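Presented below, as structure tokens, is a lone chain in the form predicted alone.
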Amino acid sequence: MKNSILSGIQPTGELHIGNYLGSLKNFVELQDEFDCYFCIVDLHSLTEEFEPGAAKRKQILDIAATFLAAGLDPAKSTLFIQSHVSAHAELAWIFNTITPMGELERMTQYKDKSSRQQANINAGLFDYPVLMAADILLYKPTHVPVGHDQIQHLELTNTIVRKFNHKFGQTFNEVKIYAQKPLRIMSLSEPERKMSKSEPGSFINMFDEPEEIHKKLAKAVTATDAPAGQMPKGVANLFELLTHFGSPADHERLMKEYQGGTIKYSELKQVLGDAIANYFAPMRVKRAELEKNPDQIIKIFTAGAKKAQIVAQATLAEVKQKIGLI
């Protein structure tokens, strides 16, 4: 029996190349090794400011098409939309009753997000980690691939596991972090900070056209301060991207030019831009085809939700039986 994995992505806009390298690329690679559940966590996305109605539906469909275009395969993985499986919200409420307020108050991501959206510090933002725990534990995965900023949330998930088991009997096992090489793709405009879609000029989207990619890279910072003998962070970031998207030969040649003091950063950006554009070209084509038939996308994710519902409802029924709910 395969080990299992669950992970999700919020539908809050186009995914950038940092999202791809940090999450989506790994999801595709994990499909052959694990029993995978990948969901679009639309309920989580409601904690941030958003345009309702058609705009929100488009965001969800865009991420669904991106999943498929990137290589997530409904024959290998269970792909679904969080709100299509009502057990997520129901189990989250049950977990709320055993989660101390103090545990939630110390979550650094809540503090960070609250500082960025001071006009909308809602209860969902505060309770986000409990819903995340429900997302995970409904499917009893053995591992969860998370970025560094989500480790604290996974620790809370395991705290909830221990509290629930102690109060109601053995039901859940603690979840392990899926160990992957730490990866932080930095901002093009401020290479001391992580690439973020909330900061214009800092990112390249997965589906940007070649002209747009080159335009963004042309503005990428290279002349940043660095200690003697160390590569400036902006330059290091461009070489990091070339490692992932370019050819070893180009990387080796340009690195030798950098070390010899003859590099032209305009050429580095041109080579990198071509490499990124070529890498994502097949995905751009596939997503464009998918978007012509949104009903087919919905059909795939509806079928995935039915599969997820079977597992989720079995877990929820076990939880209710342990608690004594009728």
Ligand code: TRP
Contents of the next structure:
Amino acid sequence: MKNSILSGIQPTGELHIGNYLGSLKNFVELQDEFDCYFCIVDLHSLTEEFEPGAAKRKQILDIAATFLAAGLDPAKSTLFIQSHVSAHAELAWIFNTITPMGELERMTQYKDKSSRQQANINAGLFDYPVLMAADILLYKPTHVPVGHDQIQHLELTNTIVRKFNHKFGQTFNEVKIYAQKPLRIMSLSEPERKMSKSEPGSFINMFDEPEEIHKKLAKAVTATDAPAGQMPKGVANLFELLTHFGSPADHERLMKEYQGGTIKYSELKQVLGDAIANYFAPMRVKRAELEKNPDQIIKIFTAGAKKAQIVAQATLAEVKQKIGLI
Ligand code: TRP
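Rather than the form predicted alone that you just supplied, could I have the structure of the form predicted together with the ligand?
Let us now look at the entire complex, which starts with that chain.
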């Protein structure tokens, strides 16, 4: 049987170029090799502060359009929205009853998020990894491509697999992390930290207009202290971005200038800004077109949900039968 993949992205705002390299770009490549399910995890996104109504709807539509503009293809992959497939919430409930509180209390993402949003430590935030386990196991994928920050959640998913099988009989197989190349896309303003959308000035979004990209790069820090003979972190980050988005010839030329001490950072930033703007130009056009026609986006994701429901319902039926629900 073909190996299969499930992954999810939260609709919480525009993706920055680090998010793109870390997730969507890989997803697009994986489509030809695996049977893929890609899910917009809107229910997960309710665990953080958000503006209800039109603003939330826009976040969901934006990420759906971003999936399509980046090259996720409904003819190859199953693209859907989590809340359209009610089996996710149902299976999460069942998994709740076999997940020890102590396991959830250990989750570092829960600890991080609850320290960041102390006024809103809701039960959903605590339960987040159980819903994630349900997202995954409904489709019985062999692999799950996620970033390093999600490894602990996948380990919990595999704990749930073992507990479920032990209590109710062999039903799920443990999933493997689809190891993505570790990426170090750093903040433009504080290059010791990762690029993050919670830090203004640190990121460039996938769909920023060229002028915006150049403006953000102009402010990027290059003059950080570095031990003698080492490239300052901010400069290294600009070169790293150039390897992803620019031409090898530009990279080589600018690197030689750096080594020869003749580099002008303004030129590095100009070349990099053009490279990023050009790289995303076709996606920018495609997304603008899609956003003019939200009904079309909804149609594609509704069709995806129909496909996902068939698989999810079969798993849920098997689970209920094993447990003895009638
Ligand atoms: N927790 C994941 C993240 O923040 C998002 C997610 C939810 C997910 N459900 C998933 C990722 C299932 C992979 C598989 O990145």
